[in-house]
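Just the one chain here, the form predicted on its own, laid out as C-alpha cells.
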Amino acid sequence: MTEKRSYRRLESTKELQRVMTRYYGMSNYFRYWGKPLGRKLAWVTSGAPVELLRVFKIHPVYPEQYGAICGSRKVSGELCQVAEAQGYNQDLCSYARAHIGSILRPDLAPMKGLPKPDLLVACTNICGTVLKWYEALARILQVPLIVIDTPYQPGEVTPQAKQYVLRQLEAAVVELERVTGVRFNEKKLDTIAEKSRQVTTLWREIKDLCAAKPSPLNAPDLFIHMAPIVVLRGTDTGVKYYSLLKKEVEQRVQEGVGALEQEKVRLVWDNIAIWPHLFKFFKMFTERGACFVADTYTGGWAMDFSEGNTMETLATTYTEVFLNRSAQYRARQIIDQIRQFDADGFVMHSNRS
C-alpha cells in the first residue's frame, strides 16, 4: 500500500526537468564537443546581469546552484572536506568549498563538475563570500575574472551608486568584446533584457498567486521551480516555462486546489532551503497542514526591470537585489509578505551557503 502524500505535485515538473536537463546537457556539450560555433561559457555568481554576456553568446554556469545540486545529490560533505584539506576553512560557504572540491575531486561529484570556463563573472550583490570565492577560481583556472561590485543599500538605491555600477558594466563591455572578439549591440541587448523582464514578471505573479486560500504552491515548489529564474533569464525558454507554470498555478486557484491536501496553517520561510532534505524536512509541516506560502530567497530574483536605458536599468536592477540591502529593510520585506499573503508566522534558517 502506498504513503498517502499530505501535497500535490505540479504538472509542469515534468517540463521543468526537460528544461534543466537541455541547459545541462549544453554545459556539458562545451566539455565534450568543444566551443559550439565559437562560443565561450563563463561560471557567473547568481546574482550576474547576464543579459550582457547572452548579447556576446557567452554560455552561463551557474556554481551556486551547482552547489545546491551537490547538496541534493548528498555529496556535499565529501567535496567539502576535499577543499577543506587545501586549506579552505570549514566557516567558509558551503557552496564555495563543494565547489572548489569539485575542482579538485571532479571524480566525487555530480556530472563530474562542471566544464572548464573561458573566463568569471561575480557581482557581490549575492553575498560577501562571491569575491574571495571567485578570486580562488581565477588562480586555480588561471582564466580572466570580471568583478561587478555593488555596494550595500542600507535604503533606497542612490545615484552616485548606481553611476558606479554603470560605469563597471560600460567597463565590463570592453572587457568582454576583448575576450570574444566581437562588437557590442546595444539593440540585441535591449531584446535579450525585454525577456528577463517577461521572466523575472511571471516569477512575480506566479508568487503572489500564492496569497489565494488554500495557496497553490507550497515552499519546496518555489525552490525547484526557481531554477529557470536563475539560469534562462533573458531567454524565449525561461518566458515559455513561467508562462507554462503561470498557466497551471492559476488553474489551481481558479478550482480552488491548494498545494496541500488540507492547509490548516500559513507561514513564511526566511533564507535558503535545506537542499539535502528539502521533502523529508517539509513533511513535518504538511503532514500537519503547515503550507509556507510565502518566502524570501526565492523572491531574489523576481526583480522589476524598469524602463527606460537597459544600462542603467541593469545597474539599478542589480544593485537593488534585497540580499544587497540593510536588515531594516529585509525585516520589513518578511512583515509585509506575512501581510500580504495572511501568514500566521515564519520561520528562519541561518546556514553556511
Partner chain sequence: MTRSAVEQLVETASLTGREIMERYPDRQFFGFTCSYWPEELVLAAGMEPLRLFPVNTRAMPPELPSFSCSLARGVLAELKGTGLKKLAGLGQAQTCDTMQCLGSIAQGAFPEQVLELVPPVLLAAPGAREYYHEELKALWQKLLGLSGEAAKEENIAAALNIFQRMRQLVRQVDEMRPRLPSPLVASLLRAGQLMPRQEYVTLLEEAVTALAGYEETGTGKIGILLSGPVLEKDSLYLMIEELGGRVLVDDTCTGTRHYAEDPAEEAGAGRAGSVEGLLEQVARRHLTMPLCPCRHRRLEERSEYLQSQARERGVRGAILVVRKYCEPHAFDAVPVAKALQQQGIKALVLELEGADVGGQERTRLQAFLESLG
The other form holds:
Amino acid sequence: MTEKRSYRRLESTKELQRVMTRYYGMSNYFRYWGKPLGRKLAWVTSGAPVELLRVFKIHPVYPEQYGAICGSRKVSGELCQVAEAQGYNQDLCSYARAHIGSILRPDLAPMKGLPKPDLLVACTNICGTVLKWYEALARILQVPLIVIDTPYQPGEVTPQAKQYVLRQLEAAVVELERVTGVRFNEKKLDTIAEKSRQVTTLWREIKDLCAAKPSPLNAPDLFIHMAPIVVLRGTDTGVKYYSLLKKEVEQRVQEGVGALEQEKVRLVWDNIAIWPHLFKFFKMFTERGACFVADTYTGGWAMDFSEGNTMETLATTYTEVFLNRSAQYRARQIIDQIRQFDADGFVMHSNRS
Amino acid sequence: MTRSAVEQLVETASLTGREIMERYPDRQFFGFTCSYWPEELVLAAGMEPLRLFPVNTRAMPPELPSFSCSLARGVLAELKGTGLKKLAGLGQAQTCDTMQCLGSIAQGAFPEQVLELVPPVLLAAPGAREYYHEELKALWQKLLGLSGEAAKEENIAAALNIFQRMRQLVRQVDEMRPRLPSPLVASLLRAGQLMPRQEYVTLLEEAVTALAGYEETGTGKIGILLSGPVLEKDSLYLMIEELGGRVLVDDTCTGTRHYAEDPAEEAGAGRAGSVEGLLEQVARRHLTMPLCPCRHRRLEERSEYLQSQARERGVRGAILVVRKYCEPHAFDAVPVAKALQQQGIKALVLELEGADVGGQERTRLQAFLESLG
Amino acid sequence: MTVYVGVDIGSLTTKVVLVNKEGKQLGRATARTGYSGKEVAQRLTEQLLEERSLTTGDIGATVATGYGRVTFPADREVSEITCQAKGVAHLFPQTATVIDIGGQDSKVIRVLPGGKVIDFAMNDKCAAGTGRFLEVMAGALEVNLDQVGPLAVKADKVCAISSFCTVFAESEVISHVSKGTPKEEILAGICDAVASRVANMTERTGLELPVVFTGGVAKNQGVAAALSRHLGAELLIPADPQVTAALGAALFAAEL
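Follow the form predicted on its own with the form predicted together with its partner chain, if you could.
Next comes the full complex, this chain leading.
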C-alpha cells in the first residue's frame, strides 16, 4: 500500500502479517493434509467457543473474517451475485452471501475459497443470522453442524441461560469426541482456556492504553490487529503476538507518541469497519486530527473470563458478550467508553448487518 | 339486524388494535407480536392477549433503520402513537435480530411495561426444556405484577381450556380449506389473534356449524401451499383466490401455524390448574409445534414438514412469501423451494413489502398459476 | 372478416396486435402508455381496424396483458409472462428460454416447444436490470434513449458500474463524467450492468438454448451484445421485439 497515511505505522504490523500468513498457510495445509493425517478443520462463527475445538486439535477457520477479506479485496459484489443466482435474496447479510458465493465459485474467490470443513460450529451470541447461514452451509457441504444457542440476554445474564449453555457445551463435547475419535481432556481445556484468558486480557489492556493522550492507537489499528484475537484465541502464538503488540503500545504511551501526527479530536467508533475502504475512510478523519480512541466492535473479543470451572466459564463468557445484550446495555457501554477514554464524540456506523 | 357469527368474526379481523381496545373498553389488553408468545399465561393472569399488526407498512420510525421489515417498523409506529396507550404491556418473544431490537427499543420507551421472553432457538437441545421452563416461570411472575392479579387455579384451568378448544375449532376450519374461500379462512383465523379469546371461541363454535353454508365444491381451484411471515390483511388471499388458486396449507405466522401443535404432544384436556401444569403445557407446545424459520430442531425438519403437508392436502404449487428484509424467511425460501420442487411442486418466492399486493405481485402470481394450469 | 386483438399495456408503452383465426399477424401499433393505458389501447385498436376498413364488430375476441391488463375491458386477461412465451414460440417454435427486458421489469422465462411456461424469474423490487435503469442513466448523461445502444457499441472499453442501486449508479455515472471518461464507455458500462443483472437471473431458472431476447430493451444493441457475451450464447431477436407479448395475447384471443 503506497497511500500516504496521516498516522504512524506500528512495528508489530510486520509480525501481524507473518502470524496471519502462517495461520492461513496452516489452514491451506489442511486442504491437502487434513485427511491423510486425520486432523479436522471446522468453520466457526467469530463468537464460537473455539477453546473446546482446540482440545480436539480441530483447526478453526472463520467465514466472517473471510467475508471481510472478500470485502477488502472488492470481490464481494460478484460473489454475492453468485449466491443470489441460487435464490439467496439480495437483502441477506453480505458476509453470508459472499461466503456462500465463494463456495459455489471458488475460481472467483480470494485464496480459491476457504479449505472445506469437516464440521460447522455456530454460536448464536453474535446474531441470529449465523443460524440460517450455517444451516445453508450444512446443506451445501453435507457435514455435521453443531449450534450452540446462547439465549439473548435482555437484562442481567440469568442462571438458567448459563445452565442451558453449559448443557449444550457438554453435548458438544460428546459430538466432538464422535467426530474426531479423540477423548475429551479437561486438563487440556483448562490450559487452552487459560491462554484464551491471557490473549483477551492482553487485548483489553492494549485497548485500555488508548485512554492515554494522545491515544497510541486509532480504530483502523484496532481493526487490523484484531485478526489474531478472532482466529488465535487459546494459542501460544496469540499470547506471544499480543505481548509484543502491548509492549509497542506501552512504549508509545511512555514516549507520548500518538497514533496520529497530531490528535485534536477523540472519538468512539460503533459497529463493524468499512472493510473495502478501511484506510481511505478513516483518512478523512485522521487528516483532520480526529482519532478513534475506542470502539465497540473489537471489544467484542475483550471478554472477561469469569471464575468457576472452565466449562462454566466458557458458558458464561460466551453468553454475556455485548452483541448478545440489549440496546440499553450497549448504549451504556458506549457512554462508559466515552467517559473512560475522555472522548469528544462518537460515530455510529449503520450498516445492513 | 343481528349479524351471524361468521360475519362478526370477519368484521373483527379487519379492526386495528386500537379499534379492538375501544370495542372492549372494560378489558385489560396485553400486546404481543410473535406466535411464540405464551398467550395462555396472559389470559391466566387476567389480561387479554392482543396481537399487534402494522397499520401503516410505510411507517419509518427513526429508531429503526429503513432496511428493517415493515412489521417491526409498523408495530413500533403503532406503539409510539396514541392508539395503544391503554395497553397493559407489550410482550416480545425473541425471534430474529430485528424483533429483538424492537423489544429493546420498546423497553427503552416503556421500561416497566415491556416483557421480553427468550425461547430457546434450538428447541430440542439438551437443557432447552428446563431453561424455557425457568424463563416462563419468571415471565409468569412479571405478568401477575402487571395485571395486579394473584395466581388463581380456576383462571389457569379456564385459560388452558379456552386455548385447547380454540385450537380444536381452528383445526376443524383448517380441514374445510379445500371447500372454503381462502380470504374467509384467513379472516377467521386472524380474528382469534385480536379479539378477547373467550368471545372468539364462542363465536367460532357457532361459525363452524354455519360454515357449511359457505362451502363451494367443484370450483376447479388450484391448490396452493402458502408459507411465510405475518400477513395482517387478506389481500394476498383474495388475489390468489381471484386468480384461480386456493390456499390448502397455510404455514404463515398468522395462519394455521399460529395454532398448530404436534399431534403427538396435544395438551391433555382439563388438566389440574396448577402453575407448574400451565408452564409445562406452554413449554411443551412451543418446543414441539411446527417450526418457524427462526427456530431449529433438525436441519431438514421444516422442509420435510412442508413437503408432507403439501402431499397430504394435494397442493399443486407453493407460494413462499418473503416480507422485504425478513432474513429468516428469505434464507429458508431457498431450501424449502428446492425440497418442494424435488417433490414435483412448483414454488414461487414472492417478496412483499407488507401484506398488501399490487400489480407487480399480480403478474407474478397470475403467471405462476397459469403455469400450473 | 373476424380479427383477434391482443392488447399489452406496459408501464411505458402500450402495444396492440391483430391476428386472424389462423394466427397470422395482420397489424400492430404502439404508443406511449401515458396516464391512461386503456384509452391508448382503445385508440390504437380503432386505428388498426380503420386502416383495414373494419369496425369493432369484426373483433372475435380480445385478450389483455401487461401491467394495465386489469383495467382493460377484454374477454380474458393473461399475464405477460404466459403471453410472452406464447408469442415468442409462435415466431421461433424451438424457443427454450425467453429473456424479456421491459420498462419496469425484466423476466427470464423457460418454455417448452409450443410456448408452455415451465418456470420464470423476475427482477426483485428494484430497478436494476430494467429499462427504467437505462432511462435514468441516459438522462444523467443527457443522451437520447434511442442513442444509448448505437453509442455503447462504439466504445473500446467498458467502464465498470459497480452499484446495483439506481440512485447510487447514477451518482457513479456522474462521477465518471466529471473524471472525463468517454460517454461511449460509460454507456457501454450501463448496458453491461443491465445485462449482467439479467444474465444472473438465468441461473435461477436455468438457461436452455435457443434464447430469444424481447421487450423494448431488446432494440438496444448495446444491451443485446453485452447479454450475449454474459450468457455465452447467440440471441435471437424478433424483428419487432416489443410486441411479442401483445402477439401472444392476440393468439390466445384467436383460441377463445
